[in-house]
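The form predicted on its own is given below as one chain in structure tokens.
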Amino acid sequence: MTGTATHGGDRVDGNDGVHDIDVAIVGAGFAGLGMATQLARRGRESFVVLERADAVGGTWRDNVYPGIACDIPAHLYSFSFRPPADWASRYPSGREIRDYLEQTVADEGLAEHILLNCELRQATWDEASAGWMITAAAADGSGRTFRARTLVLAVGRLSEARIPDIEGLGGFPGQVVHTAAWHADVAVDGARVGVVGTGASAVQLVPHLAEAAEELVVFCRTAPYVVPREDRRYTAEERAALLDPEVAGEIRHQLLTEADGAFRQRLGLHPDIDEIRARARDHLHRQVDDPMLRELLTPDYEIGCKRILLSDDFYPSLQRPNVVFEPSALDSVTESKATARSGRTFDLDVLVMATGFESARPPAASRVVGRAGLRLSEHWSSGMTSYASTVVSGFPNMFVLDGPNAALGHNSAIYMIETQLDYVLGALEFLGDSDVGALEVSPEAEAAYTREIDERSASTVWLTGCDSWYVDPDSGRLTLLWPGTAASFRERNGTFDPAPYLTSRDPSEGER
């Protein structure tokens, strides 16, 4: 690239000029401070990470509804490459991993490399320089131009809250508030409360606001298995033999190595999908003695099709004096009466939405043009598809961390992502000892790549009919995550492979 680039450490100024990098990532969650974490190691590429937020953290940042915690162990929630945090307890509390990314950024001196309230508008792929022209705007509207050679999308899937379209629920006059939104001035003490959805976040808050509301009626369209969570937290001897890394390492391999088992289960083998719907059906019948309410907790779909949740105080507290449960979705509005579709009206102060995420179809695709002018989410219109669930053909030099079929429903996303990130270095040590400017993979191979993700597929859980973010809602298919296990995803997209692809010379070849 020609310009005046910025090198490895040094600071990205805020000038109105075109900054020229090696690398620009756009995100600050686990997946974007891992891929800068790398780059800064390396010291070979310049970088910069553009994130819309006011810190870092992502997931974690948006999230901090009371209650809000993780349902994977955090020793395998946590980077491999990073020494052992000392945590407190089996799973960790969002808090903590908000803790642990922001201390990432202190160590790996991560911070000179990151503009935070700096949004992503578009970026564009440029075949005259063979690199991505990227504009951000600052919170305070000024403008951000870079031209970087590689562009690492790092948005997630749990960044874009989903609001269902619900009849009349603009005209509500109290709170509403998405659990990613949540903030200090939620007045749920003493108030009428409705949650409208029982996923994961749900029935993580419900406990808690079942405990301060006056009312609180949880709307359910369909309900969840739930199995223990058998949460503790560790002594002080534990703890300060899992800070050694040894120790640490040894445990992480065995909990990815034991999560990994349970893939058996989504392939619907027995008996391993017998046993872990008896253990949620136990589980519910111990904590529900009402045989009314059990049967409407009964899921009437196959375990595992949608995601399973972990909890022990879930069920409790819908059988509190204060707390209605709704076997229904919320269908209309009307000022402060929100009634449900079995037709039963609730007067409610405050409505709490845990609605989940627009995963399927990721708005940041809409703002990134690759060749001839093609968006990526019109590349996606009918559905996400990749290769190696990390590039797409006709965005050369452009990678997707966790994007398509690229998480787990049984095990760590932080595996996935650290796999994801061997694969980004592969390429872009390739690029820096060739004379190739623009790598593609080809058409052919993420056709053939999709073909193989269908196939894995076709014999899980989670194409057996039931209504789940894994499966896009238009195609059908399973798009977010990978069909196999933890392992099986390293083994085939761990290391990057060139043949795949179509490159092209590098412009400034000639130049030099």
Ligand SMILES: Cc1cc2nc3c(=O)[nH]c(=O)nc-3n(C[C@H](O)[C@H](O)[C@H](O)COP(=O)(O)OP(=O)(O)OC[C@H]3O[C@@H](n4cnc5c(N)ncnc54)[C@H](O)[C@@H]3O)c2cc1C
Second form
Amino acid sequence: MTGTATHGGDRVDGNDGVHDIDVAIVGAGFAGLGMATQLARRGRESFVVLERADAVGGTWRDNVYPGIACDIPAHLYSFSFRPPADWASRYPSGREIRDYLEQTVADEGLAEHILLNCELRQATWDEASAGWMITAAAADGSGRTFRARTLVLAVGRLSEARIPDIEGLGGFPGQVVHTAAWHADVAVDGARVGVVGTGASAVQLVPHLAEAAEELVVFCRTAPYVVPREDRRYTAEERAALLDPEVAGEIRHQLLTEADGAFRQRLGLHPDIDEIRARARDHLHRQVDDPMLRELLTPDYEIGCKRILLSDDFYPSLQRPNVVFEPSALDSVTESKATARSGRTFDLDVLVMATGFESARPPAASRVVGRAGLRLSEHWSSGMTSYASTVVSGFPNMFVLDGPNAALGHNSAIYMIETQLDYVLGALEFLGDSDVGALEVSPEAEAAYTREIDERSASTVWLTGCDSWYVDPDSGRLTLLWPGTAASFRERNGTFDPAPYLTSRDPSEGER
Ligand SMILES: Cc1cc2nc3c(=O)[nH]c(=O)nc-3n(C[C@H](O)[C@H](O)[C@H](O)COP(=O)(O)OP(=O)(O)OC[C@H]3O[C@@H](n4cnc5c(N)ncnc54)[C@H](O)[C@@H]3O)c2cc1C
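The form predicted together with the named molecule, contrasted with the form predicted on its own above:
Below is the whole assembly, all chains and molecules, this chain first.
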């Protein structure tokens, strides 16, 4: 795979330098590679995967900070349609997951379809050809143009790092690094390090920084709920058994069902929500003796409203003598001095921003222009909406993976992505079998699905328990998460049905 690789399946038409293809997939993370695998397995050759980075892997390529691992067991957080992988532990490291995705590319013969260093610049719906005109650019600025019948956006929802607007941050003389941009030259050994944020990445990273740094300051705006992680390495016998697809399939099903059971907590149902709250409180009490620190680490919002974190070493690391827990946000920076909202000031060498991602408004949406010149970002100006969490009215032959209301807080993202892949494959089959040129969901169907999401989410903790990044900041709607179990998502959205679509005939078929 290289930026200049030739790829199978496309055709350069005439002299215009435009590559004609059936399907253009944007993004080579779990979603894009899953889509590519499913197309390749159906014998389809005319597709490309455009990836802006120089390697595949998405989340697992970008997030390489010490301690990175998944927090959904890997036997569920992996493709069900691939042979089971030999996971060494329940929650493998990011490196192992990245290797798994690279292995997928090799085993499924995807390399010739993948264009690395190839960033989507603009995709514009072209009425005349009933397809997408796509321009992409390599790191050196050179461009490529594709005409694709179908566009699959697999650009991720946690792929654009967010750094809050902190006064004076630009003038900080030391290193400033976001967790998703970690690199080998971040000089934390023996340094005075500040970590901003205490979310999912921070709880993995902080124990490692606490060991390496001379002094570590953890800036915490909102204390998270933390429950025991209880990771363990599998024995040789277990690993051998788990390579059997039948055994792995049973475990996958068991893990999925167990995780879905936790959705009752997100509905605020008793005793489920009380039990998980007690589990988090007991963990805090067991691991933190000091009543004052305990108090500071006690969340002031309803459990489940933000991601419930798994860690056995986060609380212990906060009690090391070289660690300061600052129970307020980083407010401003003046040269090397970082001042917290509380007024306390710390002299620091390195600032690590564990501040999350631009998730509510995906930047790629401003690069997609649908019917009548409307940008996807404009369509989503008051929050993301869709039909079946996968298609958007006004954007024919376009599918969005891992986008609006397609994520979960309590279960595997891969299960959700696979459900969407089934939907897209059904739609592509329909397109192939019919003389329909453009498949566009009706605005009414999108509006009805949006109302359905609102109704389903009204009583969840995400809308009643706190402010979180799952909720659109303008509309106050739940736009990131599916307000239900993973199984209910599959039931609702796993099968393509043409009924809610407006269809138009393929212009290449001519008049009949
Ligand atoms: C640190 C971290 C830990 C996580 N842990 C878990 C977990 O344990 N369990 C879980 O269920 N989920 C977890 N997630 C969520 C995770 O993002 C998803 O599970 C999954 O990896 C998403 O895959 P994706 O393909 O949709 O997106 P990504 O992996 O983000 O891939 C998107 C790809 O699109 C590319 N791209 C974006 N814009 C463009 C463009 N304009 N042109 C070309 N390419 C572009 C990006 O470079 C990237 O490679 C975690 C997320 C993070 C950040």
